[in-house]
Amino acid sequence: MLKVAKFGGSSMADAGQYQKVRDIIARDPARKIVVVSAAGKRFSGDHKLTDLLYLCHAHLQYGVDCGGVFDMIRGRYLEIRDALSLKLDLESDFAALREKMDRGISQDELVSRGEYFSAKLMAAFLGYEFIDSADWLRFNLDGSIDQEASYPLLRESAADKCAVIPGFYGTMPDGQIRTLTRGGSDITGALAAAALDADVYENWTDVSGILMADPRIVPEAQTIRRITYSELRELSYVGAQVLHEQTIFPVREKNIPLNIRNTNDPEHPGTLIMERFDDDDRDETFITGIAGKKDHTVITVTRSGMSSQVGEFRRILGVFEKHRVSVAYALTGIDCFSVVIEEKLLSPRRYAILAELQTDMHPDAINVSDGIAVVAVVGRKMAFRTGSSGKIFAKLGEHGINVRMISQGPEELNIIVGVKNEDYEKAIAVLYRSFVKQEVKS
């Protein structure tokens, strides 16, 4: 078996931390791949390393001296090499990076900085193999990862052995490095558990696991055990913070697990993201999670007749494409037609998509309502429920919350509600403590 294990920042700040990842890789011999993250921050107030080395090339440009961060920086890795009493000379590597610095360097290039040293801390530490990222994982022209070319060389690179690779950067085709997205290390993990094809891509972090609802809204919210990659993206499309698309893609293209862990709490399971579940337990709470988003709108065209009309749907989102601005969610009626759009998106277009509206539809009336937040219940098993919308518009009405908007997709994945803004935290309160409790504790 092979695990590729990534560790972000927070499982990076420290010698303490860096014995945490030891101790987890200990356990398990399948973990023969580590994915790292430039040190995070150590406590409240600290700075993560990525973000000292962005100042550090925000002061070459303007003529800066960035003298007194890049000593923080270089601090920062050689009190964790002295911490863990390891023998890796360090010091040339910082003394070549200082004279770059002062030749010209690109931002790319410098920020990566913070994974190399990272990655090469770790290795010494596991006494691991080094692979560094600018040797195997390449971009197109355009940016984007060409996987035809980077999973045969970490292939190659990896074979038969046990190694630590920095996150977040590669190179382009003229060898100039590049660096991923902000969270950028998840996609390097994600994508060097796909060139390996692993039976699992563990990601550490310092929480354990997606918990079923925003805990700032409900403190005491469980940690999804299962979810499926589908369920993952609906709530990652209404506003939950979880990872990344670009780091689900590679692992679920291979239809290889993922689990989120906690490097503070490695007792814990986390959650377990899969394609599908065969062997689902149909009597757990059929509520996988809740998320949602507030400041929507919803523009609702209205005409006697439009119904039966063939292409009248079309034409009023071809307006708004025109414009540029995406639609939510859209939802019919006999003679009326609703979108659902986000009103930072809706704002700077809003009265140019009214008047249009109003010209090519010549409708009966348009209504617009303002300040709309948008909940969703997602799970699974709510195709095997009956009635469960009605008792979740049942709770909500108990609670004297009004629903503006009803949607429920074809999949049965989710059934969406529309409250107002100053309802969407009691929404997800209610539903919450309603539901998942209530089912779990019975």
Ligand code: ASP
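Positions refer to the first chain, counted from 1. Take the two forms, superpose them, and find the largest set of C-alpha atoms that agree within 1.5 Å; that set is the rigid core. Note that the structure is a prediction, hence the values are computed from the model and not measured. What changes on going to the form predicted together with the named molecule:
Core-superposed comparison between these two forms: the C-alpha position of P348 differs by no less than 2 Å. Core-aligned CA deviation for D335 between these two forms: 2 Å or greater. A movement of the C-alpha atom of D360 reaching 2 angstroms or beyond is seen between these two forms when the two forms are aligned on their rigid core.
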The other form holds:
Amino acid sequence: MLKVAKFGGSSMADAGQYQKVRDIIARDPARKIVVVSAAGKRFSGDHKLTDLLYLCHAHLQYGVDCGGVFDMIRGRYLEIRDALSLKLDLESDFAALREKMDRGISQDELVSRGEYFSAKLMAAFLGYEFIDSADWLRFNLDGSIDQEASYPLLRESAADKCAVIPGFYGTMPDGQIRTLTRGGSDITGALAAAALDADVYENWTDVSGILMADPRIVPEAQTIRRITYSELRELSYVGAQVLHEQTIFPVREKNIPLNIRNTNDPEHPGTLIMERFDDDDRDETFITGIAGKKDHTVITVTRSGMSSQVGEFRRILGVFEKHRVSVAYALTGIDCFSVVIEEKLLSPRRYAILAELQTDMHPDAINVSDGIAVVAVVGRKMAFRTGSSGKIFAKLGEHGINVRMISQGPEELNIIVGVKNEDYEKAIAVLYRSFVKQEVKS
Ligand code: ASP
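Since the one above is the form predicted on its own, can you give the form predicted together with the named molecule too?
Shown next: the complete complex, the earlier chain at its head.
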């Protein structure tokens, strides 16, 4: 049994958190591969190490002395080392880094050092081997990850070992360090799990998994215990933010379960994400989670006879493609076609697009509705239920919420409704409280 356990920035923030990580690792001998982030915030108002490293590089770029910021970074790691009584010579590593910075260092290499030092410290603290991600995680020239090259390299260096691996970076074909996008240590963990054919990929963070709804709107929202990869994708698409977007691809490809856990509440089972669950209890609520996003615009193009002409929808979508504006949803009616777009994506091209739709499509009307919020009710169990959507619309209607658009995916995994921005919070609260059985609190 092999578990790859990734610990995020908050789990690496100070010596106290390192102790919690060690307890978690000690509790399960299968946790042989540990992937770590750079030190995160210790309290609100504190700084993430990665942010400080970016700041450091900005100083270098503009020729401003970065000594103060560099000392903060160095100080954070030396403090952790000393508090854990580790005998590790970080001073010479930092001196070498400082010299390299004076000679000229790329932004990616400098910011990758947050994870590098975290992993060195954690490896020493756990008595695990340190495996540098520069030695196995390979990028292609276009910046994508070269899984074919990376996986065997990690297998060679990590097989049957207990090791700590820094997240967030790897190397380009010419050996230069390159980082993933922000939050990318999640991806490193997923790649390591896939490379080593782990039985589970554990992602340890500071929340007990994914909540069924945004707790700022529904304070009593429960944790999602089990969710499929497809459902998670639906929830993330409309705004639920848990993992780095690209995290799931490597583990999903290999059908490796992903378990989100809380370093500060290690007994909590968290959220388990799998391809499918064969033992679903069909009597449970049909909702897995509810998420959404405000500020969308719906543009509707109407022209009589449009539905019977070939290629009309493609021509409308082509206008958005030409302006590089991504369409979130497309809805069709007889002789009308609507697209739903995030306002922030539309606004720079809005008038150019509307003008082009007018000249290209010769419509009878173009209708634009701003201030639309999209709410997605996601649940794999909806497919087994008759009338799920009817119930949803009935509840919204009962509470005076006007539904401005409806979209249901063909695989019956989600129902998406558009409501006015002002009704967004109310819609989510009504749906949650109507359909999710409340846990009996003793
Ligand atoms: N340290 C990096 C960041 O802050 C990567 C990570 O923590 O996942 O984005």
